[in-house]
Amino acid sequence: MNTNLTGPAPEKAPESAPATSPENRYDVAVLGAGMAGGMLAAVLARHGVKVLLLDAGTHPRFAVGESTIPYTSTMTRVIAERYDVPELLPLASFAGVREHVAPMSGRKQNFGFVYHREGHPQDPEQINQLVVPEWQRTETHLFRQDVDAYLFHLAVRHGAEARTATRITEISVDAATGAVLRSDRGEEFHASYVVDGSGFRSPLADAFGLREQPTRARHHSRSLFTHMVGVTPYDDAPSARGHKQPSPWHAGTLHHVFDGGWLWVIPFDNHDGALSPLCSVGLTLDERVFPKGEADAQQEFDAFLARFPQIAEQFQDARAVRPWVSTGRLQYSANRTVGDRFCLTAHAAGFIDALYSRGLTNTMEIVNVLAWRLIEASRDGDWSTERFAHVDRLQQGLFDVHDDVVYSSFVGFRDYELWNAVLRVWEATSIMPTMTLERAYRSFLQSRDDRVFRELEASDTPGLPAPVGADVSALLTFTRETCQAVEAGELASGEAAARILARVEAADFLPRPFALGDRDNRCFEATPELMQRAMEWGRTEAPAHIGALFG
């Protein structure tokens, strides 16, 4: 049966709740006005649900999480369609932010990588790059104060209650009546479900004891990161000169990696009419390799490109124009993100590191799966936990898939061979499952079937869809289980990056043309000739699930 998500509201079933005036009674309660919130809030108002949005902070701030990937906003647009949200679609692309959405915002063409030898000049052979085609689509840097700040007054806009500047002291939550919710002003709330998209600091993760202690996260890392001004191209710099990748670095990500490492280049100054001179510059660090010690982030900053001058290259004349961010380690879980009247999101349930830009993509994947459950919540009065068991598996799926990629490509980072090798594992986990979603974003145009959408969510992989969430993740746990075996000293490194290599080759689900098993095929670009030859791949000779996706 097709849901309808854009029709009346039906009358809801009888529930009981406290004698409360209907002004403080709410159908959701979000917690967090950032991206998830805000777009979490702005959908749900669209349909009717009742929405208190509350945040400790106000607009606009300082953020974080600021460059997307092809499968980011491809969900944005399965968002904007699925629940008819059209103010989202601009999100989906560097032409739609930069016209509609937050103008200061950079364009994203490629994932560059670049590898580093503490006191080696730079290979020029030892880069790597994902070019995002630019007859598809376009990327962005995100200038998330802006975008957020539009995602807050979408939500508003639709109809959701907000309060800035309010910081919620406590949570009672009862499974049959909803959620009792005071702030530090002494107001009260009621809620018949809250969504906490807050962040570390998650109100509900401290009143329920919801944090693992410690992590299983294998992977460690901790950051330090400003906006800079004056970082110059890396395609100007002396030691980028040699280098012959396809497309310019600065028009991308940029990645600078080296042991225990790696350093982002996120430039919002890229563009033709760009507005802003500003650069997003972080330095993450595995903390067991690099400890944090007693000098403060803009010292540790020099002392780190007084190691590496080649990286430095690019900030001889930079400068921080907002204070620097230095955490401790970045790494947390939870044991559960769901449970009675209540569901963590986005960083509220956990995170692993800002590499590979997953962090928006796995909000925006939770945010589809929770709102069409809260909606029919809303309209039938069925908040049970079984109802949202499913956006738990979904969020611990993805935190595993994520820690098993970084703690891979940190092993990785140890020696280029086998950095090589990993970054091929991680194109898999991002080409085929952004291949997936859309073919199902394109059945959905056709149909308006609810159900095409739905149906990802039968998978028996949660954070990698059917149908090639088994074989990416069958690649994934050799690829973590070989890179365990490098970082116990029981396999060499050489040995390792061959081993997987060869696994790439040998899997029959990725598409031949792609070469991604091929070591010298370091830069990958899909051209329409490249796809086009895939798409013959996929009609003759591909498994028949995986021939699906080329039809």
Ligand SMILES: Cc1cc2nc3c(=O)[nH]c(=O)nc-3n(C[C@H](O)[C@H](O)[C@H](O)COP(=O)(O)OP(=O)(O)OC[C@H]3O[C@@H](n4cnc5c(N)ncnc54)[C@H](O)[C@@H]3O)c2cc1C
The other form holds:
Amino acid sequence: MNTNLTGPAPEKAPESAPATSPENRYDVAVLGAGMAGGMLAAVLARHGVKVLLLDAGTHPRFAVGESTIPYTSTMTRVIAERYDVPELLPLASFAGVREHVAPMSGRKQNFGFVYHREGHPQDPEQINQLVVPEWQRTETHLFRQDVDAYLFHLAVRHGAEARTATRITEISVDAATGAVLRSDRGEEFHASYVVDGSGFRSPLADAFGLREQPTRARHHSRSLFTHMVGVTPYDDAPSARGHKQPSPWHAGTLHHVFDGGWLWVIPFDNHDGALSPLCSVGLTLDERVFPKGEADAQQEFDAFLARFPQIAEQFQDARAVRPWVSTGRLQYSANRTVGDRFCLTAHAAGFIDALYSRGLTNTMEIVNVLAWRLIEASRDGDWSTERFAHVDRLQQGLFDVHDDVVYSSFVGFRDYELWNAVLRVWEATSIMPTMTLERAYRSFLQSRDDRVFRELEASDTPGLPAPVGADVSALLTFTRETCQAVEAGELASGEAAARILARVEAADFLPRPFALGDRDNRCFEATPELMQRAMEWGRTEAPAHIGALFG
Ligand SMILES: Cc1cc2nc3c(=O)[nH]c(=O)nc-3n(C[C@H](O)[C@H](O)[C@H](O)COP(=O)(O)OP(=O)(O)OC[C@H]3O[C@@H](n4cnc5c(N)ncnc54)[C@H](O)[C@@H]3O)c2cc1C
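Please could you give me the other form, the form predicted in complex with this ligand, since above is the form predicted on its own?
Every component of the complex follows; first up is the chain already shown.
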């Protein structure tokens, strides 16, 4: 989320061509030049679509959304190959980002989770880790201001017309003719279609009353975050000495979790030759349990550390080097994300929580399904809402899936046993869809047949791809309902944990060698040897629709 753009004071626009002149009319106006807008504009312009890319601010500018996950990187590769924009490929690996896009970025070798109970010493057994298999892929802590600037300039290079320091204050659409956008400087832009990638303050959502009030999200949280220097790697903190996780905490994204919230530590300084001393730090709290008070964010952070002295160990010499951002409730949603001549991208459509780093994944999912529709519409003139209906179904599904996972996790934070069980469900929702997308990607590289990706859209469980979607969705629904029973006081958390683990254990679509249902298997690492056994399982034991993923 871009949070601190102010842009220059509005001034009168230079004399421009009349509003209806051909040079002032675009196929697609993209509002917001962040990850969504920049990437989409680059893809569209690459395919000859006449694109206008507008942003209220100028690059570089601060943004969060820094931690990538395997699904994000695979989706980046998909977009790069499917739409023939090879300049996007470096974004899919740490080495690529560091060498070609944003050298101040950090590496991400693991997702680490350390569980804390207020007033109790941290139990070294209560840790979890999902290791990124570096023999297969690498993930990144993106230094967003450079990544976003790269995408912006890529769009311009491919022919998008860009207007920065141009805040759009008014939008109107006509189903027959298209959209008119007006800026705070009195300019007017005409386009056949408008894509709103402006994030949570989406002018389109405002103009058309698209926000659900209240949001349907079950999950509740707010956040305070900044960039710091002087953060001690948690591996060097006294309370981490008893930990036996496979990958160092500081080599990845560290989550300190506790009843009512979690704290992220995303280092950029964690590799040989790192240029950046920075570390992204953010505290996310259930705002019903921890309402926002009068204290400023630094005071609130300090008060939090005083309650969790073992988390504080890594912040003894830390200080913020940019102003804190302190949000209200993070969750928002839209009753529809597509309409006559417009579409919202993921972060304009809705948001749940930074937990599990789904934001960029959802952003790219939408770029992927939107781009080919816009390219075709710019050629055949069919901008009908029906053509874009899938985009709305997908966005709503992505929102609900993430809500279920994060809601269940926050209920799990009450008790390590329950959290340890819910985490396995997150692993299932993460690993299986990634394998599905990887499989489609490999298949596309062989055939170059776009139907590979169009078939992926034919899922009965929007937000979870076929063929694993139905299985994962059933497991997730069971988990969420079990957690709802805990929250309602109808079920003890220990019993809930046992039921969820039993369900994971019995799930025939999860590779048996992964042992995701084993309570004591708290750290997961897809070593070549484990993947070999999973392949064997896929060939011999897996249900047919799952076995195909291992072929
Ligand atoms: C606290 C927090 C932590 C997060 N952490 C992660 C994470 O670790 N991993 C992850 O994958 N995702 C994360 N996300 C989600 C991630 O930030 C978003 O998915 C991503 O930044 C969305 O990119 P975007 O391009 O859609 O929006 P943005 O990056 O917000 O860009 C929107 C652009 O629109 C412009 N704009 C806004 N209004 C107007 C207007 N009226 N006129 C013209 N321009 C306008 C802005 O200037 C801005 O440049 C996090 C989100 C939050 C809130």
